[in-house]
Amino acid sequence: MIIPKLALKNILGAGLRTWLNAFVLSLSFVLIIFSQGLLEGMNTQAEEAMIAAEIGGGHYQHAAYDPYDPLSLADAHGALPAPLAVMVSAGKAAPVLVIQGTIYPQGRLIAVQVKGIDPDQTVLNLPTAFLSAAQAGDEIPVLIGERMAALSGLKRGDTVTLQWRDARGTFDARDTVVVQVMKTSVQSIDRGQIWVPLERLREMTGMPGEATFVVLAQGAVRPADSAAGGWRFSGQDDFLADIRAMVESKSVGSSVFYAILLALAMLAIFDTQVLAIFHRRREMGTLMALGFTRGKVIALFTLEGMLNGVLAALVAAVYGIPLLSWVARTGWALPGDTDSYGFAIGERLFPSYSLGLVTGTTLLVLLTTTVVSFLPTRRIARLKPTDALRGRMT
């Protein structure tokens, strides 16, 4: 125990110089938790609000539809297989069908998808009940995002005139009525889209029953493939996939960050260990000549340095903790052109700090400042406690 108390000792009587290290190395312990915990809450924010108003359980898709691909849109349709139409009836299933039109509001043509849903349908977060309360006269309902709003120039009430192609090639067009502007973070259901009764839909296009895809419900006991009579499924690691690969990229490039962090402080432990060993001279004879052998003293030298990074870590709770908190319960407010970056994470970002993250980081600091505060005393092994005595290093 005597080296333990001694170390100790030690640390505190350094003062000022013990107090600037713990606080150097408590930014980092708070720098690194703060923006891996900003990556963490990007990730999750654009994960719950695409799951909640895009791919709930996951989809099932016509075999001929391509997302990435407008002109396959003309034949990507059917009828909806049996188990699907089962759980459509039961509603744990929403049935989406889409096809490409044009409107042309103010003089202007801009080509969309139109997609059809039920109203009345509870298995995504969009507020399709306006579509059910708008469908009385010959006008049809849409509904649009605030993203094609701006660039339409369209907004609640305005009327234009849609065109579209029907099951048979024939062009038709109709007048549509606004009836309400969503918010929404997720792009993919915004821009260059609007939202139609999905009966109306079917009537207009001559599709009675069909559907291009079939969002599941959360939770929801997806059919056996074998019963999907060639519809296929793609649940939600794959429609997540590509944001957590960027979420991975970002974390993997932030080590740079993190590297230069800790470099600093680490440099900061190093030096002062370096001239601790260099002054404290006479003390390492001292102790060698009342019994302490070398492997001791470099205890000693060992558990002063990993004391600076327990002594940091406990100054980064002291106004990490309350920062990190406020930050995480008001959000980071975002620029206002982020939203051309394609994240689904709206206004503001909420960092998400979890309990590995917290452990990880302070692990992690604290076993660099262990290793760094040892390097330094290798020269301690080749002293001779004579020379020690003498103020001399050999």
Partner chain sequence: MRHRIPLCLPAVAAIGLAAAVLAAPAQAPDGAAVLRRVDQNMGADNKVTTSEMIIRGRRGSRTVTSKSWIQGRAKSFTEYLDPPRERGTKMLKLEDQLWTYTPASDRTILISGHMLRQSVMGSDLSYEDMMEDQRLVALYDAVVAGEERVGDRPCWVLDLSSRGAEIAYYKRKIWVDQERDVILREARFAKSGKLLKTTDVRNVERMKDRWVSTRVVFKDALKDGEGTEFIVKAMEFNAAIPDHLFTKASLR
Given for the second form:
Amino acid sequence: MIIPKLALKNILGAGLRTWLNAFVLSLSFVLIIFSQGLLEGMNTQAEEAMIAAEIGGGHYQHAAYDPYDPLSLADAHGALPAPLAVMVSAGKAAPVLVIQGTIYPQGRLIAVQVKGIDPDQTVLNLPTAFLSAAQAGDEIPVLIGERMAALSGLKRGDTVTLQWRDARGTFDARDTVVVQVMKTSVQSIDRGQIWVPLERLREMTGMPGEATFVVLAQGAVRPADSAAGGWRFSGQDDFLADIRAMVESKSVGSSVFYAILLALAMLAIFDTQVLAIFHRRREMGTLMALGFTRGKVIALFTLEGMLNGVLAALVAAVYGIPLLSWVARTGWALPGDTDSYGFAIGERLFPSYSLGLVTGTTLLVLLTTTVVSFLPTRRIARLKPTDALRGRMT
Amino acid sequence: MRHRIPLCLPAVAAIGLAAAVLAAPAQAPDGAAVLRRVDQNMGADNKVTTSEMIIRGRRGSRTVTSKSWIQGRAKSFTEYLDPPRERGTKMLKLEDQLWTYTPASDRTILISGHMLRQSVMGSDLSYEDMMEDQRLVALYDAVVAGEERVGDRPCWVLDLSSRGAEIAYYKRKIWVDQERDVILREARFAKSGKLLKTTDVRNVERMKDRWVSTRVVFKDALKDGEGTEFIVKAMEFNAAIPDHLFTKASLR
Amino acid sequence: MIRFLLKGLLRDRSRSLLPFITVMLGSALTVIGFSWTNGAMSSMIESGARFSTGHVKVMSRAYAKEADQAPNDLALAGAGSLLAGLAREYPNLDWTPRIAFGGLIDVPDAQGETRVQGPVAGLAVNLRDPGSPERGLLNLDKAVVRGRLPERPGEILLSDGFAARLGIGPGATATLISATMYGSLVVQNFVVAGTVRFGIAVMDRGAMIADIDDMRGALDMADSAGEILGFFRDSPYRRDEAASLAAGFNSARHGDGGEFAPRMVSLHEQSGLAQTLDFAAQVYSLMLVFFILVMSIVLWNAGLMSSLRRYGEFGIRLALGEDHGRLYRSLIAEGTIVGFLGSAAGTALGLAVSYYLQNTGFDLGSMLKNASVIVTDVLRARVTPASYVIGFVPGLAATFLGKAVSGIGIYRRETSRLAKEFEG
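Next block, the form predicted in complex with the partner chain, ref. the form predicted alone:
Every chain and every other molecule in the complex is listed next, the one we just looked at coming first.
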């Protein structure tokens, strides 16, 4: 037990030097946790936004529906299988009917997907309530996203002609009025599409009770596939695969950054150790004369170095916890939308520090500190106590 | 010949009303009968036509020339002659199916589903528009809504509404020349009543014993643009067309 | 005096070597760290730039308005002379024409009848010209999954998943059904030379890459291009330069009012990328501040310690009659020399490593399962002019400060005590 006590005494006795090292190391600590937390926060936020506004607990899709093939839409509609219909009436799922259409803003022609959704639905975090607002005349209320608004030049209150075909292939066209331009970070519910009330779309197309896909509420228990009447289930993981792959490639890049950062901090530890060993050879000699084996001396010095890591963790906790939790609470204001890579995040970014992240980083820092502290001590192994006592290195 | 009553003269309104009551039901023929006469004028015989399509786009216009062999209403075979790029492209319509053949690829492709909705050669007409069975009488209920002049020609104005078949246009309005039994103007409407496409006949010629519209302008009413002009250069009636022309083998 | 100090530094390795190495490594790490974050940020920009936006892009004004829909009827005419003009006017950029198109891929059976069809998003680029940058831009050599890149006219690449779904592979015939820029139906046969992975689901479901000459023929777009992309040669995106380039190009053609007149837009003006970049810049500049802070403290610490362990020597020198000020100044001069040399060596080392990481990159190929057209698999550092000073300044300043602070001890402590520390 003498070694840990001695190590602690030594390191605290060194005063300023120790605290500087600990502070440097703690900065690396905090920075790694912070930036990793920011990255994770960005990912979780993007995933959460997509889940809230688009994915829900996953989609049941009509057998003919291929989300990547707009041409499949003509046939991709049908009555809901019974278990899904039950979920819909229980408010645990929201049906969406999708058809192809064309809008004509200022004589231009823009192909769009027309998505019908129940204005009163609560499954997705969409401002569909605007669609239920009573409309004068028989203009169809339409909800669009900011990107669609920018693309088409439409704004709230504008009227635009929509042309579509009903279930029998007969053309129909009506004026629609943009009741709201929604600000959403999820571009897959925005670009190239317009949202209309579900019942209105069913009536417009002659597809009563039909849908193209059904969004399950988060946490809703999905019916057995056999009961889904050929409708295909696409879960959250399927929707999120793309951004997860992108995150994977990004995280390797940031690991390199952390490695450099850590290397910088380790330089300080290494430096300290080398100096300490050089400076304190007489002390080593004394310890050996008092009966310490070389191994014990090495253990003492390694432990002292390692304690730098422990102190750093403590220092990091002192200012890091309040700082990081403050940022996690208030978030980081973003300059506008940051979703052009399909990353759906809002206007503020909230870092998320997982337990795994914090303990992982702590272990990593402690481990590297220990290794780096140990490396210079190997010189001690060659030390002759007699030389050491006289202050000489062998 | 009856003229429109100027509505700004209330004094004569009563007379006008009386005239309308007298004129419309009494003189106007049955809508179906008008359509039948139109069909009759067009005839169900074999025809060979050479025509030009002038397509006006944002970058100027281009002209596509083609020759068509038509048997009755169900079968037609079209070969494009000009511009050089389109030469040798052929299209075969058999009932409700449409194939196209391009010499460059030596492939025969069935144009189906959504592809029928694509524009033909960049024109304001879709393949579907071209495929349409001309016998309106079979698809629509026709009501004579009144009389109007198109240019200097007196016309019956017919309101057509779908009988519920799977057709692109729910309602149409056509102006039929009272004497010549040719359609001089047409408007196609969405179910909601919104105007989608217009057709204007600019020229009608007497060929053999029939009247043929030889210059027609089609236009998508929702889109900016000048529309597509269709000009019949020559038309041969009762032509002898070998049956094998209307087979997929003849496309190659 | 400097010569004397240099001699001392050179002869007493413990006085010079360790601080020198520390400063060198610290500076080098700062340079590498800085260049690496730069590289990470530009790789984020570059993958989008390479695939779709370019550093700058020239389109017709009408096309630019509807660029999302790839309206080839509004494409740039006279692309050849426009391209030549751009190359002449902006010789420090690589210019490459592209055509985006859509359609169906139709696979025939033995009788030439349609066996299977699928919708396709296409990109026509200059594939066969040996001077073309496209193979590198689209990471094609690595993204190939089956077969090879097109070499002969009429050869195309399909996304691998798409080809699998159609049940075809290299060597198969695929017919593209599309429309010319005038709207005529196009039915054109191609031979699948190989399949590629794009790295984003929507493209992997149905996309093709064809040679631009083939597609000009197919789409009746002789001497036309949907867009012309410009890339700073051998250099990543430079925001201000791209913006001024575009502004200059457009104002020079201000009088040319036609809707088909060319218009240049910078990467920033396209598809909301601007905000992404601003955000990334914020994050990275914060990281950089931290980085330099950490580095400064490390070096300061090093300077501090190298002085502390020489208190004994100072005691003797004071005892021999050197006055405090002279000793202090000599200490600082020593620190400055070590700092200068260490920072210089560190910057050189850091730049060497950074340049290596910039040119060769850090290949993730083995770590990521899949190389693809869009998601880059080689991470690179990026050396900027700032890389040359970012390690040098804190290296020098920190050593200087470290010595200055630790040297105060010379004044504070008694000569006898310093000498005693020497005794041990």
